[in-house]
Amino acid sequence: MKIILIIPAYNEEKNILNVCKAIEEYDNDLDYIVINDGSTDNTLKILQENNINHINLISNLGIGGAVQTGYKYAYRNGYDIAIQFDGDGQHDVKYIKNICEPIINEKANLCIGSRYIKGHESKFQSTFMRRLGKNIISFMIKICCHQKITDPTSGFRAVDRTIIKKFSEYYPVEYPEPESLVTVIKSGEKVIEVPVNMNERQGGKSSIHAWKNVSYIVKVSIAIIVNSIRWKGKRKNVIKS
């Protein structure tokens, strides 16, 4: 099967080269594409000087736009599995095989690398506010989609070609991970989680600062509800037609 890693990167000059080297050491034949999301530091220069496969976005689209660019690339180039993989060094290449297996064995359309599966919790834990936000978002998805997702904000995910096509056509911009999960679950595809360990960011700053703001968590919850209602309306229209 053709597999590719999609690596969104914004101002990751301290991390991106090490991330790419780790992937090549893990599997030199594994394809990957770095989406440089309008970085203002030396990220693009590093990609160019080291002949790293990349797409350069001339302006910052945000994580949603960058990831969708990767999915468009994956779909147009006929990949069977696409893996979202952060450019900050937090995702561990050793778990690539784990999150691909359910896709390869056709047990899932989307597989999430989770830090919070009971008995397999990641050694590195995020801040209290992020964990609180994660719990609230997980609760909202369970209410709206009737499925418990322990790590709804994880950016370490593998998807099959069905989802590659879907995400190439539409991928949420504001709150991409939880909103896209609602889209996938509500459209009838299967989502599962496997345990992974994650690392602490090796350098630079996270592109998501809003976790300190309670209003951000509220907005994510509202987006989940709205997306859920939208899909409910679509299903009713399908039944009527």
The other form holds:
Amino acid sequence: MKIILIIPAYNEEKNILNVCKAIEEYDNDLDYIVINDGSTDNTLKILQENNINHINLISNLGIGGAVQTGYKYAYRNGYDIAIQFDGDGQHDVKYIKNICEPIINEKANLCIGSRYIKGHESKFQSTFMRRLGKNIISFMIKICCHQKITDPTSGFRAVDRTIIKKFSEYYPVEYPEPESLVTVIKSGEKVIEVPVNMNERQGGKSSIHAWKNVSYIVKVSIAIIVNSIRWKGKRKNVIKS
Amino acid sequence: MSLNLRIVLLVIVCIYLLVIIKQIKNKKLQINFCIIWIIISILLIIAVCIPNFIETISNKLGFEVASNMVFFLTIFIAFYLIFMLTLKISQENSKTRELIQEISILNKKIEDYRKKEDK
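Next up, can you give the form predicted in complex with its partner chain of this protein, since the form predicted alone came first?
Let's see the whole complex now, leading with the same chain.
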């Protein structure tokens, strides 16, 4: 089983080296690739100087485009499992094994590291507004896909080869985490959640700002609905032909 | 419309048409993007040249005032054009994204080979 970690990084000069060191300490044979998403700080310099395996995007694409580049790389280099891992130190390397397990045992095609599974709540809980937003998105997915996802915006996810291929061909760019979940569930793939612990951000800025929260929720909800309609249509076509 | 106004309008529309054709000749505009503009300008020339052209049509279509039909058509065409532009921008966006991704992956491959050769 070839496993790769995809680490998108935008202006993470403070965190990226620690993250890579943590991964190497955790498992020296684990492949990882950092996608430098056109950072304006010294991220690229740090990556080059420390000889970290990285792709340097020549222009800023946003998190979705960066992650998709990672999936393309993983697909072309024949990896069986790809794990999305944040470059800001929020995710804990200890849980890589847990998150891979359902994929290796073929219990799921996509495995989400969730902060909110009952009985295993992460010590670090985000702000009230964030959790409210997460609950609304969770509810929308429940309605559209009939599956409860406790942490739809989690960026800590493992996927198998079929989904690597799918994501390398199509990956939603604007609101990648919840939208891609809907497309995956709607196309009949299995999604599982495992409990993980997440740390507070060590530095840098989150891609979701608090004041943008409301518009984010509205846009994501619309995106989820639109996506679920599109995938329903596609499925019907498959049956017909 | 007085004859003077007609002539002024006709001159303006002709200049407009000439500008479009000149841009196409200069290869700054692709022809498939401005066919709609050429059609609009030809319609405008017809409307200016034939007396009561707009009034007759709007009467037949059942508009109470001719200006209503003109406004309706203008807004309709404007909406259509803006939507088409949004579509185009969206397509160009995905193409650019794909280009950036492919170039970046290629860059990485080149660098990997260079590193291998150095060793």
